[in-house]
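One chain comes next, on its own, written out as structure tokens in the form predicted alone.
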Amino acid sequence: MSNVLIYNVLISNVDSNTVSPLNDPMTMPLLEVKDLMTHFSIEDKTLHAVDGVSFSLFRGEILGLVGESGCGKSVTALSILRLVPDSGKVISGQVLLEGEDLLEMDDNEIRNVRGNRISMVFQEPMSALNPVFTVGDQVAEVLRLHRGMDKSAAFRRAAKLLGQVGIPDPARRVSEYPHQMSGGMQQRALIAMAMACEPDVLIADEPTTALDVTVQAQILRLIEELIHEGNRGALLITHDLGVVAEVVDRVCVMYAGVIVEMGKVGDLFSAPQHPYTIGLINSLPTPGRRRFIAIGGSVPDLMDLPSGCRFHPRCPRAQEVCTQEEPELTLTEKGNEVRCYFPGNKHESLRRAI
């Protein structure tokens, strides 16, 4: 499905009022991140690749993750696992699995963690998956290292796994290299490996890249059954809003290190209220429009980064006050939450041609 019937579907069919975990106080978070913080050290400077990020997902909902390249989505995935590269560290903040701190644990409480409670499914398959070993090798290995299965029931397991992600021929399937199935097989042999065990967390770090559009569709309704059927939980983390219309619940939309709007999917879409959320939506393709909308200027460096707001270099609306002081998170009316001295979308200037 084409991003411009994906926005045109939101806006016409979605209920910003469904009810979400979030309206029930009761309703503990399956996976909350509080004030997360991962910076990397490059030269004699401090690269703030996650600076203050707070999340939270429950059960059953699908939680997107969105921003431009290099804005620190992968990079709060690879801290929740505890993966971030040597070069960089998790400098403070809490990441509590039903309550549990990942951060907190010890190496081989986080091992039995990744790929058991929590799986994380990586954005580019052909490196992701090993060329040496079949297929069915790779799903059965999980299997054996988290649920203690011998060599032919993970084996057996695997080849069933491959067919319930929508593989054809899964018994032959199971025993070819990836080099002998497509991109779009590939990517749902990860997600057969990552579900292997079934874990209360997926992580999707964009699942869908190099894809093509009808592979796209299969993939992202084959996470969104995963997730629902089974009431488990999922972040999805990716730069196309098409797709974050397509199966996400709630929104978080990050700049530069941080997280500058959080709501409902269809609140963001037909309200935003941060200039860049709605600079993002004015780049989407839409019927009738003869040019793209393009936020002007450039992503700030993550190791200069400017006073104050950090997108109010390229904000039209920015005033004094954007360039003294970091604004905070603030909740809207609506449960949303925007990090901006001067949101809403009255705009008009912003919000042209959407």
Contents of the next structure:
Amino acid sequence: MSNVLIYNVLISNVDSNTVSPLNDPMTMPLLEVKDLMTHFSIEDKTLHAVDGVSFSLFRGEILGLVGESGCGKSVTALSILRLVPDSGKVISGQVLLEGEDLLEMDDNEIRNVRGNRISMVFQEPMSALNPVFTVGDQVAEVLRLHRGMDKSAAFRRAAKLLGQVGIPDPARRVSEYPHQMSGGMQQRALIAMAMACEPDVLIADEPTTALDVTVQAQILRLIEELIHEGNRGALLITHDLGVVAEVVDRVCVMYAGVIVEMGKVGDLFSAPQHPYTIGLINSLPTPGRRRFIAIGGSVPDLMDLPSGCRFHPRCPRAQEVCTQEEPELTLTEKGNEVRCYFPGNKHESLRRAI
Amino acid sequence: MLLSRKQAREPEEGDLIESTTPLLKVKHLTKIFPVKGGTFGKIVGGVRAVADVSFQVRTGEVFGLVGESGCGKTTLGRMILRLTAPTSGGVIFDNVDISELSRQKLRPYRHRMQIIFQDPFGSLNPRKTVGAIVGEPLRLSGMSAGKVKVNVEEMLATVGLPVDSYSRYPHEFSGGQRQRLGIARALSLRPDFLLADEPVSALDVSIQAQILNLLMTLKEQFNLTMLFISHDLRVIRSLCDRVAVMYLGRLVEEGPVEDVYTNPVHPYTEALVGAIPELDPDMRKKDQEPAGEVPSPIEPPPGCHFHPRCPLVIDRCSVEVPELSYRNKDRRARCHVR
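Having seen the form predicted alone, could you give me the form predicted in complex with the partner chain?
Every component of the complex follows; first up is the chain already shown.
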């Protein structure tokens, strides 16, 4: 808890001095991703899935990675755990877990990190669980592997964990198979599995997308409790700005393989700076208005990226310079970092332009 | 069975007092799917996917049908179009009971009632060109090949697709563009009624807005009456005139959309509306979500289906099914307590 307080204090200092928390020597990030590049080779072409992504995750915070399909958010998560499929490759960058580079580790070392210090929750609970083993066996497996527990101790601990994530009657349900559980219960079981070794970092990739609205709210609340109370860090990957607004502390908005805007969630919603962020927020339905303010065009082909700023073909602010050179991610006065030559919260003018 | 337009009727369930003419009346629709079990696949029970649902869609309105997965909203939609045969109940379209019509007699109504599906990938034949897909309904209606081409090209332009799309295949299009194809196909016969079953759920946020805008533009242009099925409460709120909320096969609430959202009667509606994530991080809700999850439709709880999760539950709720009763002239709700 105290670290959360320290972090909050740091954040409030940041506001007055406009120093990024990332540059502050006082806090060491729990997880730091530096200039990560993951490319896929498809036939003789290169797909730039992740193209130079850097961010830091601190203890006690939930960092949101938000963007549309194909923006590289899931590949970023897979790259952190070195789970990128064979056709892809982490070309460069560093993934530092409290200073240790995961990309430099040998296979044994990284296996000891996965599911132990960093664990992951996937979108489809049904396909992430093995249908032929009981839920208890699957939670216990993690404990036997990483904690060296014997079978019965691990099973008892598994039942306890299921209770902690809000599964009713855990002593009985620990012996059930995944198909006997509802989607929400399966997702809770997966979270129990992810939390079994008390990891420092939880990566949740669209954890509530397959769930119903009322259950989604319950699962988000659970993740929030586990992170804030356990003083861990979470990377929450989602396309849903509603989910972001509900539980996330800081957000990275990704577009076509790069982060285009990064900042505290409050700033991002009250004063978004990048035209893409503004477009995303504007495209959400507003009560009592039948028209949506859509972003024109569609996401670019990652094998054939536009020159300059990747967003320029869809951008209402695009000028000559935007077509020539990609802007850097730069700190604005608000404390957000924005990758745009013409950042600003010109909400009203954009409403008509987009 | 033909009903005369002027025939005087007693008011009945689902009727809207002082309503404009309804284009579609759904009357006591019920669908029970058999549940098979045992070695020989004997029918051992039934899932009541849709239970005695009645409502009306007025000419020119967008009527929303909202609920969580498994609540029966898609089955209900399919029964309205007679893509699934109802176990009982009727569908009255433009004063004709189409649930009783022969295939032959149904054909003109099929032209007037069209559907767009959720999955823009699964609902287009990958081996056919866009011209063949969008033109198929026109060809089946007996139009000459030359006229079909002109019509299809016009339709493609209307939904915002490039003219050269005609001879291309579905895989050459993005998700948003494929949904535009689905819309072009549905509207090629100039229907009066369009059923949109989760039309944007498979699309990215920025593309969703484009497609919804297109649908609203076309609704005006073609004078469409729409039934919009979605689990996305925000989309329903901004598009629909009226909304019906379903829970485990039953309608639990119905009314004008703003009224239902700001002043829900049924505790389930209240929970659904409360679960919509707030877009202002300063307004994060800390109150309790409804406990538990949607129970299995095979063995729904007795009485009011929502009673095990309901914060207002009283003894009566677990015994007696509440009626869907009028709360004012255009609000209905199914609750003993409120």
